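A single chain, nothing else alongside it, follows as structure tokens in the form predicted alone.
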Amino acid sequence: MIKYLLVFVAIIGVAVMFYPLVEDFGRSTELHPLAQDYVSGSVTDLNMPNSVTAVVVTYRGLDTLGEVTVLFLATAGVGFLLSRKNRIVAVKRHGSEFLKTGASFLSPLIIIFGVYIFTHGHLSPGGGFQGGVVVASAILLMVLADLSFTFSHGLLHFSESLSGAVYVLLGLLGVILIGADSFLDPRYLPMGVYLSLFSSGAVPLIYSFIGIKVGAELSSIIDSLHEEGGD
């Protein structure tokens, strides 16, 4: 009885906290001045049709750097927790021929699609994080289809380290070539033709290395889990 009473009180408390937000809710007829600056600046300053990418990569680039760092720490934590010596040996299973054939056909297409997403993040919805997740999903599909599937740990770690270092270097080039307050400012490269692939300065390069880093880190987590249980 006490448990249900506490749940009821908690629900009432949450309702009281959110009621002022609901009561004062109104549909905006125009953008906030800061949002308007972001939207107009993405086109006039960065030559970029995707305003979300302009915010994520440039205007709030330090936040993106923090997110990449958090993902790296999560990957390192998973690897540390699964690195114990006494591992549980799981029962091995073998993927069906149907699953193996489907994975061998779909995985390359999924990887190509992931690469497309993070190389075109400045032109269309998507970007480095989304593309990296799609690439990692192809790795997961291959692991599920064939538990004997393995890939190079050295290649994963090299890709992750190199892409992270280049990402930070691309950000520092903005500081070196433009000014002290221009970290991850992509305008040190030619802005190109609007709506073309090679446009928006260094943004395609930045997002590409973010995609490689995210894909490598998530693939490393998949590999750690695969080696731990084998199933």
Contents of the next structure:
Amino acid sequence: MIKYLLVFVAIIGVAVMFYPLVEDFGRSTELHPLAQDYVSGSVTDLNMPNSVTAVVVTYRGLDTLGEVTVLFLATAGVGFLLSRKNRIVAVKRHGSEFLKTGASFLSPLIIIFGVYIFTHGHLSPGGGFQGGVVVASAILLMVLADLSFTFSHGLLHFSESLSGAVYVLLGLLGVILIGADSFLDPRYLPMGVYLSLFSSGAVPLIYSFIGIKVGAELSSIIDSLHEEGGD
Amino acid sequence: MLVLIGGILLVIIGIWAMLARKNIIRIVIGFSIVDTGIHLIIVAVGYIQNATAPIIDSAVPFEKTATDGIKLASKVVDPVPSALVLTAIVIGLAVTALLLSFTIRLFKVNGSLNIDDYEELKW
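Previous: the form predicted alone; requested now: the form predicted in complex with the partner chain:
Expanding to the full complex; the earlier chain stays at the top.
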């Protein structure tokens, strides 16, 4: 009884905490000056239509590096808790031929779609994080359709660590080529034509490596959970 | 406004699920609901009335002004909350997977999913 009372008090406390947010929720009609600066800077300085990508990759690029690190830590935690034994998963009931053929037909297309999303992250809605999740969903489709499906752990770990290292190196190139306070500044490559694929400096490169890293990490989570679910 | 209130309701439901339920998997589901609610709140805070997505292509014409800025033909929403949420969704997925694998480990060691059976951390 006392426990439910405490839970009730905690929920009321959360509601009171959020109440000022609802009260102050003015229907804002003007962009905040900082956001205005980001939007116009992404067009004039970076030659990039998608200002969300400008914020993620360039203006708040250090935060994104931190987020990728958190993702890596979570993946490492999953791999640590579910120790891999490389055993063959005992399949009780195989998927039908239709399911397997359909999945192996669709998976490469889904992977190509994911690559499209993360290479066009600076032009259209999308980017490394979304594209990486789409790539991982193709792996999940393969695993669900055929439980004995395995893929190379070495390739996964190699692409994961390589893309992480290249991401940091591309950031450091800004420091070397532009100036001391330009970590993750993509303007050392040519700006290109507005709204074309090879534009806005190194942003498509950086976002592609983020996409590969996210895809490899989520695939490695799927792989750990899959190998655990054998018995 | 509706999105903001919906997000707050989701956070409250999720916290209730985390505090009042006994099954560890339900606690993880509660965490996931709180996560979604917080994403909705962040997106709602960045909304501008009658604005479109902050992608300045042919749909949103602009002209350059003298003071090194641009003047947009239509309003756009704040890009910063969108950027925060798009990374937070992926991080939330990975953290949920971490919680679930912790649950699998607990179940393998102690053979129970009831949170009351784990008394080591009780005071």
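Positions refer to the first chain, counted from 1. Remember, predicted model here, so these are calculated numbers, not experimental data. By rigid core we mean the largest C-alpha set that fits within 1.5 Å across both forms.
Per-residue C-alpha deviation between these two forms, core superposed: residue 7, 5.4 Å.
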